[in-house]
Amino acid sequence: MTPAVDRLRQDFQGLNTRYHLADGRETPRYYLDSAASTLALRCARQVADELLRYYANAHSQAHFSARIVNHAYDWAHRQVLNFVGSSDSGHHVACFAGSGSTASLNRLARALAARRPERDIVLVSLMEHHANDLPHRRHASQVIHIPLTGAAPMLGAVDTAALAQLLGQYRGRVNYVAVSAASNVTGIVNPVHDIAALAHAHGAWVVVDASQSVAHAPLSLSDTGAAERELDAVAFSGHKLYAPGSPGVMVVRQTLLEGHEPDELGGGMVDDVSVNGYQITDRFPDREEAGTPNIPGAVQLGAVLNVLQRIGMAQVHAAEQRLLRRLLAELTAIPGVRVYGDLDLDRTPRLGVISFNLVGLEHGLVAAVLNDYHNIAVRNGCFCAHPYVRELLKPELWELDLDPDADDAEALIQPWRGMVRASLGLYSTDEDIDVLLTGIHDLLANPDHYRAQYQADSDGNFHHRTFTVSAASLFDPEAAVERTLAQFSATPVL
């Protein structure tokens, strides 16, 4: 790890959080749930807090504070474009929306379906998060899922040969291809620029969900500068990019939005309104950002992107890859551990996400024990990628005489339909990996002991029989307000 990356790694809120465990110990939390949401980069949060000293609404130049806020908000948009290598002003536009990538992907699905209704097919990869699958199902006449290379449970990236075959088979009907830059389940990286070149050769566009990529590795709109390899639209989430509380983002070729009325109407996106009508502005991104934006959140995200550019995403990526290779090698060497996705990192690159199961143990039980006895924050389930997870699990479900494609499959396989996911962030260390490996060895050595400590509910969650900790006992917003007000009342008024 370089000195710059190491210094930045220590500047995150929540690194020193401690909890009492079921065995009576109090230890630090080991946060391995970054694929769901990352911790907050402190220096970026401080930039947003500093802006609050001058805070006012946008859409005005009438007073000092409004000018400051407009300048900061415009700066945040520029940071987004710079981060993905958009140097051609006016070619791509950055827009903030919602609280993750979901709002942007819904917006893109609606807009692209309306722009070319005669192209009635959208190709979506099998590994997509629901956010980059369901909106296309809603707005396209037909969604066809692109298969992956390899065979379950060692599935790889998008099968570009199969994609080429589908583009040829449905020549003239494919509107766009929707694909993740990296999977939120396995971290497997897709060759998005190769996919763009294939799609563009058939007149199709490319929509990329980069939510699991941009915090971990460089991603440019074009990897070579060639127009045919340029991504048409990219969406990502600030809360997965060290800026919780920030909006989601889309970077999109401006021509794909021009000439169509935006979905959301309101203040800031019109030039004039009368009793009889309204005139939508031609200015981007204003026309796509109706209403009062999340200005502090956008500026916080802009600050994160600026810091990461100063450090260099290549350095961030290299530091994570070292940890990932160690974790993957040591996990796969443990008897009784099943790791999903192609394990050959030279053939199929990954980012810092690994999903696994322990043979004979429900994923919910594994996650509960890792939390209650080792203070490891991991996630379990299907990670909002049900088709992909089901496909990865098919061989072992068949071993249990369960048919994942049966009509009643959901009820039958529910306790076993899922995985445990450990995911890395910029703040992850070798100690995090040490503790995770220790916890897994402990569970595999004492499965009956731990199973006896838990009972499962109807949703597949495992609850300790004697150790309970309410969230309110750890953090109660009402009590926090009272403590803050008490500080005010104890301060003499001068």
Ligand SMILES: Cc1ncc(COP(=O)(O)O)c(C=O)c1O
Given for the second form:
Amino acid sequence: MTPAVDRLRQDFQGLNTRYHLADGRETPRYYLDSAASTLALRCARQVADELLRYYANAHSQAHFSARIVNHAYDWAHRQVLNFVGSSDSGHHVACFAGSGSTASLNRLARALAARRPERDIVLVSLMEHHANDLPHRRHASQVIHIPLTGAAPMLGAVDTAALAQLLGQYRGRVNYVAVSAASNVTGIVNPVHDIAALAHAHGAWVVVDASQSVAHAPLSLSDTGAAERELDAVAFSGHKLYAPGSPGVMVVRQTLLEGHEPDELGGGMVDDVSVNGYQITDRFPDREEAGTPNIPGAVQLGAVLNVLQRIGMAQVHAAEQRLLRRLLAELTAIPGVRVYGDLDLDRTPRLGVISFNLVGLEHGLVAAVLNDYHNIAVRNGCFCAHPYVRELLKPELWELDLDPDADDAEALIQPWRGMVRASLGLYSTDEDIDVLLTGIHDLLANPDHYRAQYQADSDGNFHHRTFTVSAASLFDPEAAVERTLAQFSATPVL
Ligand SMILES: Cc1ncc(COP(=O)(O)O)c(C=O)c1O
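Please give the other form, namely the form predicted together with this ligand, since only the form predicted alone has been shown so far.
Everything in the complex follows now, all chains and molecules, and the chain you saw is the first one.
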């Protein structure tokens, strides 16, 4: 990393947050939950704040401010297209929607089903987040899950041979293939361009959920420039891209949306409306963005993409890979730690997400101890990817004599069904990893001591018996409002 990039890595809001811990210490927070949401890149936020000086609604050119805002909002769309290497030929359009990729994926599922109802099957990989599975289940007649390579718990990426077989078996019926660029559970990377080539050879489209990869690795609509390897649609979330408060994004081949009435109707996307009818504009992205958009959020997101492009995603990726390799090597060397997914990074590349369990300890207990005693923010559970987590855990559940495929499996396998997830961001450091490894060693050395400190509730959450911290004592929006207003007046605010 160059010195400039190293300085940029310090420019995230929340890196100096400190909390009091159960053992009486006060330490910095170690944020290893970037797969859920990343911290905010301050300089990108500043760009959006600067825009607020001129803020006005878009959808007008009448006054200076409206023109400035339109210009900035268009710029944000262009940053998205530049970032994914969209050529100037206008094949793809970028649209902002909702608060994350869920909105984009629902929209895509509806639009693609309506476009070719005769193709009634969607192939969805087994490793998907629910956001890239359930919308397709709702809108296609049938979703078939594509198996992964290898065997649990060491499952790899999408099995392209199995995909080819499914495409052949259901020739003429597969509308599209939906896969993630990288898993939110294991960080395992899918060969999305190979998948696109296979899908296209069978007349199917490919929808890629890039929520976990866009901030961590280069992402290009076509890796070689070849049309058959080009992705038809890509979705991602701004809040996983160092821009909390920004919208979800969809980049989609324009022809897939043309002629299809958008799902949301309202202002800003019609050329004419009379009491008897309305004329939807042909202009993209306007026709897909009814209503007043989240302009500051989109501009913040555009600013992040611009900054990342200046750094170079290859450099961002390389820095994260170094930390990932270290974390993976050291975790797997600890007896009693089980890491999920294929561990051979040369055979199965990953991004900076690792899910693990400590043998004999519930995932909820591990996450609680790491938080309360080590100030480490990790996540635990099934990460909104139940089919994948269940598949990865199958051998363990069988060992416990539990049948993961039984109808009542859900109730039986709690609290064992789950994992602890540590995930990296641009600001992650070796110190984060040192602290995590120390916490894990500590837990494995003193399991009974820690277990005695906690009681579990019926949802599998572990609560410390004597140490409690109320969220409101750390940050209370009401108190923050009062503090802010206090600067305007010495009189207390009613
Ligand atoms: C791979 C993946 N896809 C989709 C989503 C859904 O994103 P959002 O909640 O921002 O809509 C997530 C969120 O965790 C994810 O990790």
